[in-house]
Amino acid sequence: MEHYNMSLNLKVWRQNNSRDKGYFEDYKVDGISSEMSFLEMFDVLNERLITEGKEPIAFDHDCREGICGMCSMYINGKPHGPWKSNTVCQLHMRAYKDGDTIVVEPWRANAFPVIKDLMVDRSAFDRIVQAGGYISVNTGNAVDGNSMPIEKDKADASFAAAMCIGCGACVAACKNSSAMLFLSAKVAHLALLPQGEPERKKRVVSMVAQMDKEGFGACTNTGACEATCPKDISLSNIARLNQEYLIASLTADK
């Protein structure tokens, strides 16, 4: 692949607190590596910000590997920017022209705060899944992993699950600001393994609750979650947890 070098032009939104108003601040960024990540060019020009005795811009990020999801950000207009499938750690300035200009912002969502600069506040998802609780499986001694036979359409829809990483774009890509992407994606992937049985439907119950409390929005089935989410976590899943929901509520105390 053919390696080139660009210059930018950055509009990066620029916020000291939730409370604060914000704005855009305009910068130029030159020498750009079309192989580097999105990540390392914001690094390129914080150092450059540094050096000249300016405030760096605040951007979450940790594995940079596509793994925790902590990365988050609007890339004109875009959660985690132009790539299917990917976060922002893992876009490339490939994808990119000399000369374009790029617009980043933090996730837009009352549940999610802005911290600072494009870092929001997430913990709202941490109480969701605080709120499902514990699994009380006697587990034991370690056992063989096959000892517990699972059905493999339900091993499979349970790993797909699981593979969300919580990054927030389902909730940032909804006109409403729903959760209900990232809360099925939690729930499924307990309710489909004979370990989340017993606390199946009181799992359920408090999870939409807190999801609620949280001040998320409703979900109107439009599908932007699904086609945002770096994972590809599935809309069944949605389907999933409203049935889900909708037994454990007819027979809570039956």
The other form holds:
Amino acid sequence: MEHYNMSLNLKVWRQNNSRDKGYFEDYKVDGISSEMSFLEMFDVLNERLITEGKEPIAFDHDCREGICGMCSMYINGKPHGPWKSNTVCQLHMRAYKDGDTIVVEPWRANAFPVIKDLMVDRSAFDRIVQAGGYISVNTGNAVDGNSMPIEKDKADASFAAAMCIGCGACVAACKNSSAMLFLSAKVAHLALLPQGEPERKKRVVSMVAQMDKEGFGACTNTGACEATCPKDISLSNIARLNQEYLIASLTADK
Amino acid sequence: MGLTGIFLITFLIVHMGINACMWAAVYFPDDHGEMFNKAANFMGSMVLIRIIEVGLFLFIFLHIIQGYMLTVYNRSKRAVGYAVDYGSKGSKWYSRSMGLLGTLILLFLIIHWLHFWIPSRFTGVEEVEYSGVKMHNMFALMQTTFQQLWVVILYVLGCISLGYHLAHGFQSAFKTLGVHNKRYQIMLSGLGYGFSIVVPFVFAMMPISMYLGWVK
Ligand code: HEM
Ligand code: SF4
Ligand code: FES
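Okay, that was the form predicted on its own. Show me the form predicted together with the partner chain next.
After this comes the whole thing, all chains and molecules, with the earlier chain placed first.
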């Protein structure tokens, strides 16, 4: 692809803290290379703000290679920007052309309060995982992988669900601010494997309870989450979660 | 929502079947609604149907209350909205408008009850006699009701709302109940779209064919 430089008009959400009302600020950035990533464009802007003695824009990021789930920007009406199956850190400026206007907002959901600017508090997800998204039974020493036969289909489906990086884009895209795609991925990847079996019922019941407590909305199967998920987590995991939950809540010991 | 929805869907099938008897008048010139009236009367006089009717009202009521509670609950979960809307990426407008579509159906239902159910049950309907048995002439009531163009338009709009409500609701109900098998999901979504086109279409044809005088 041909390399080019561009000037862009940014409209970025600025907010001092969770109690602040917040506002949009306009920035003009010049000399942005088409080979930069979206976050590198923000780095360039922040360097400039620092030299001008202004407050840089706070945004979350860590791995910058699409695996940690920290980056979280709602760009021109879509979490993680215009590319399909992609995180913001992997979005490159060649997606834009000279003179474009880009509106950047934080994830919006009561369960994800803004900490500062584009940074939101996603610890609600951690608490959902803490409520049961793990295996606590003793498994002893590492055994030979082939000693536990698992059907290929199930292993694949479990792996696909385990791809979820917990970024929260699904919540940000959902009109109900529902966390069901995230939760369904966390429940499904364990429910499909023999290792997840011992705590299967307890897990789903307590994770759903924690999700409701955190203030996420209820799923109405619209499909917006699946379309924005950087890891292509399938909507059918939600139906699987519903099945797991129905059976568990009817038959769990407590 | 899923359970009550599926119950209402089964009700629609029965309701459509009974009402479709009105078209007997097209094939048998001297029927004049006899088959329809008998079918309606048969439904109305069975004790079992009366019991199911109580359940039906309960389910409609539950479905509506649950629907509004869900809509309000979900709306309350994003206090600060976006400047640029997410729009229709990955979802259909009717999937996102179930509360609105439900409200339109409810408005239609109220008028629909005032037209048929209230007279049939409480305020009385003109009677006809078939081989010595007296019964409500619901057919005649439909004929007079559907002489007014605005009523026909309203019913057609009601049916369109129902169609879109079902286009999302049918599939969604099964997902809520946990059907995740790929083959069934494909089958159910096909069935759902078929159902939500055919059933409202058949219903909509009833007032239309009465208004245009195809059925006498
Ligand atoms: C335009 C097409 C429709 C026509 C012509 C029609 C006609 C009728 C008639 C004649 C009755 C009275 C039957 C009786 O009690 O003897 C009735 C009852 C009823 N209809 Fe419809 N209907 C239509 C569409 C619908 C739709 C879409 C719904 C939505 C769910 C619906 C819900 C009901 C209910 C709840 C009753 C009361 C049933 C009962 O007796 O418990 N109808 N309809
Ligand atoms: S399901 Fe997808 S969008 Fe949601 S948290 Fe996981 S990776 Fe992110
Ligand atoms: S920074 Fe880790 S996924 Fe984007």
